[in-house]
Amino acid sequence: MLVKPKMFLNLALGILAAIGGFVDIGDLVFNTAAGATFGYQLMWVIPIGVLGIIVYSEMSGRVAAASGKAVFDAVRERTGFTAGLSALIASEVVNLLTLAAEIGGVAIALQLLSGLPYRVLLVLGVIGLALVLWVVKLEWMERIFGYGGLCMLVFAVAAVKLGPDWAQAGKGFIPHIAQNNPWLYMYFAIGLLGAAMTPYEVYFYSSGGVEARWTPKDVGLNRANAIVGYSLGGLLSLALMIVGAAVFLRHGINPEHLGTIALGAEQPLGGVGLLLAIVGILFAVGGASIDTVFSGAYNLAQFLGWEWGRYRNPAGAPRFALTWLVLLVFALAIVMTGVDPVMLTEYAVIFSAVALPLTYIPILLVANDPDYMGSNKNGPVANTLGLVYLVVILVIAVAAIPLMLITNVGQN
């Protein structure tokens, strides 16, 4: 059977979710800093996180395809008002913090490209995002930011060109606890897992499936989106960790800023590598901004029963449009205070890790509900993986804040 170009375009939702969700500003810094601190020792965490987000994204997309309802809509119906409200509050707080950090990342990337003042670019970046969200159709947002974010593959090329110690990198896939500073090591492990399974990813992904009008016939497309998109995100995360180990650890540099991370591609690839890295970062954090602001608007509208969806024009879903506009304004107000976007993201990742059970337990319940799912409910493999990752999620939620305090937010 011939593979049609349209089939590749239909994978844009998964690519946008992966580039803008799996590899956002927090993952850029967390993965690179993990490599710069522990070399290749944390490589094993990334495939675990990738498989986890694939399992639950596929599950949430299947819910959307089988029932025609997004995850938060189903969660509200399945778990009741109180549990739904708790999940809503937790998700909105984390979404707002994450959105503020992503907007800051957009401004930093634009500053690296233009040299203009940071605060001016914050305002211009938010205005630009608002115009894109208002005018551009969702399918074209997916394609523009998803495929633009593929410039991030320059880090994969850089990782190979740097000639890392592949034997040591291979050993890094064996789970273990580092002997040097085990508390900091565990903080990074929890942070990497939490960042990989951030709740807004599945909220955006399932709502995007409803916007794309998925039906039970699209269950296969959903699975392909989840596997291809998030595997790509995992590949980029591994590349960032290798660059962190091969460049920054070797030279004793702490990559605390986006500009520093981009220099990791410049060393082996020169000016072209640096430019592609910055452009890729811009599309990645821009895509993450779209994921996050839509996720916040989706969740509130679905919980309150409002009309929602970008496939409707703003006049067709005015409260939905007003919600994402207000979220953009609030996020801009937060980052205009001068708070460091990278540090803000680290806090958002840790707090989202605490909220993981509020998202993933209801998804597992809904995916097993025959009234919602019919013949598309979870099978033995999906349930086994879902339960295994539920244990992982609970461990992450319990350990996140104590490790944050012990390590002084990873500064120890």
Given for the second form:
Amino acid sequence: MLVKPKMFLNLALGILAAIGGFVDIGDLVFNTAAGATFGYQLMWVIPIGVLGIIVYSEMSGRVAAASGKAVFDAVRERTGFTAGLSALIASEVVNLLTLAAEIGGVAIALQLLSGLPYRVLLVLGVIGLALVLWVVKLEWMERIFGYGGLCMLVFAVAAVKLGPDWAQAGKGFIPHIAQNNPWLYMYFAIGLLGAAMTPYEVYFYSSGGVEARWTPKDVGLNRANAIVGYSLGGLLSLALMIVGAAVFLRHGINPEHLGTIALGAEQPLGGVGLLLAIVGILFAVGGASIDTVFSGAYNLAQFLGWEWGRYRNPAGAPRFALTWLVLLVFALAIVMTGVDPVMLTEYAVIFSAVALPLTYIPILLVANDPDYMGSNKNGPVANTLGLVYLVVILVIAVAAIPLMLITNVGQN
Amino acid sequence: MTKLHLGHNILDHQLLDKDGRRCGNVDDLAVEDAEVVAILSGPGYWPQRSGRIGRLAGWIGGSRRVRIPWDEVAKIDSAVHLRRTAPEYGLGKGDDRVRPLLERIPGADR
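For comparison with the form predicted on its own, kindly provide the form predicted in complex with the partner chain.
Every chain and every other molecule in the complex is listed next, the one we just looked at coming first.
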């Protein structure tokens, strides 16, 4: 087969954007805190979460390519009006919490760079995001924030430079339960899985496939994007946990502030490391803000049958555009109260873990429907993995809130 | 496949007008003598679809009801394609009402 250079370039660009776009505030908070609390003991959870997001993103992308349907079209068609509406409400609440947390993250990163007051930067940050959403094409948004987010790779360099105990880190890949404080350990395990498999990533990914007008021919591109992009993104999660273990656990620091996480890169790499870390965090949470706010608008528009998508200008999909504007204002109102974005992140991740089955079950059902999928319906590998992860997700959904209560949101 | 069977398969599917515009969903179906005679679309039909949550959503969404005779269906694939444009059926009014507001902001038509 002839390799077309342009196609390869597009794939490479897409993958780079996916790496930069993988980590959001939930991954930042949970990976670093897990490292700072349990060292390398939770490393094994990261590949499980990454494989889960690969399985369901690939499936939802394939549904988008084969049928032109994004997730919430499928949710309503497969689960009916009542269950679909319940799923919609749950997903909108979780999305809004996540959006508020990401916006808080944007303001914190801007504050570290500029020293201006937090609330001023919240407002400026939201105005900046709204401008980007209003004028920049989706493809370019993904690139700008994805490539900017590549600055996060400084954490990978930091992780290596810190000279961690690799034998100890390797042992962390063997699943086990810590003897000291097992409840907190399980809370972190669920938080790590929830952060890696956040539902908005799947909403955004599948709607993005429809926006890019994927056809059945793009099934291969979809698979490559999901597997390579998320795997490499997962390496960043590992790096964050190593930094958490090697810097914060060693010094007994609990990284309760995003700025503290950035200091993890300063310790081995100095001022340049710190600057790259902050810029990387800014682009990562900024990009995640865009993904979450669009996901909220995608879901509502798809459930109600409105015109949607950024491939149209705002006037071409009016209620879709109005929805993301309103969501931005709501999220701004939440963080303006002064609620701690890191705390908000923990709630958002735990509640999204509860909402996971509502998203993933309909995708699995549609991906098995020959009327929609034709020859692209799930094969044995996708179905086996899909079912295994369905069990994982159900366990997470049931355990998330009790663990949150037992551990007082990870405080003890 | 009987018409009724087909009807149940399109419940909750996307409606597309003749230009491919997304203009609502199949919110319910009108059935007479075990035959689907019309597609029903609009928040006014939500309360009859489900209990409390449907009534709440209908209360928020308003009482708009649009009835599209079955003969207006041109094609069914993963969506339901209609023969005419959305405004001719009274569909897509929400989008049409919001559009002028957004068009006052520069760049809305980029």
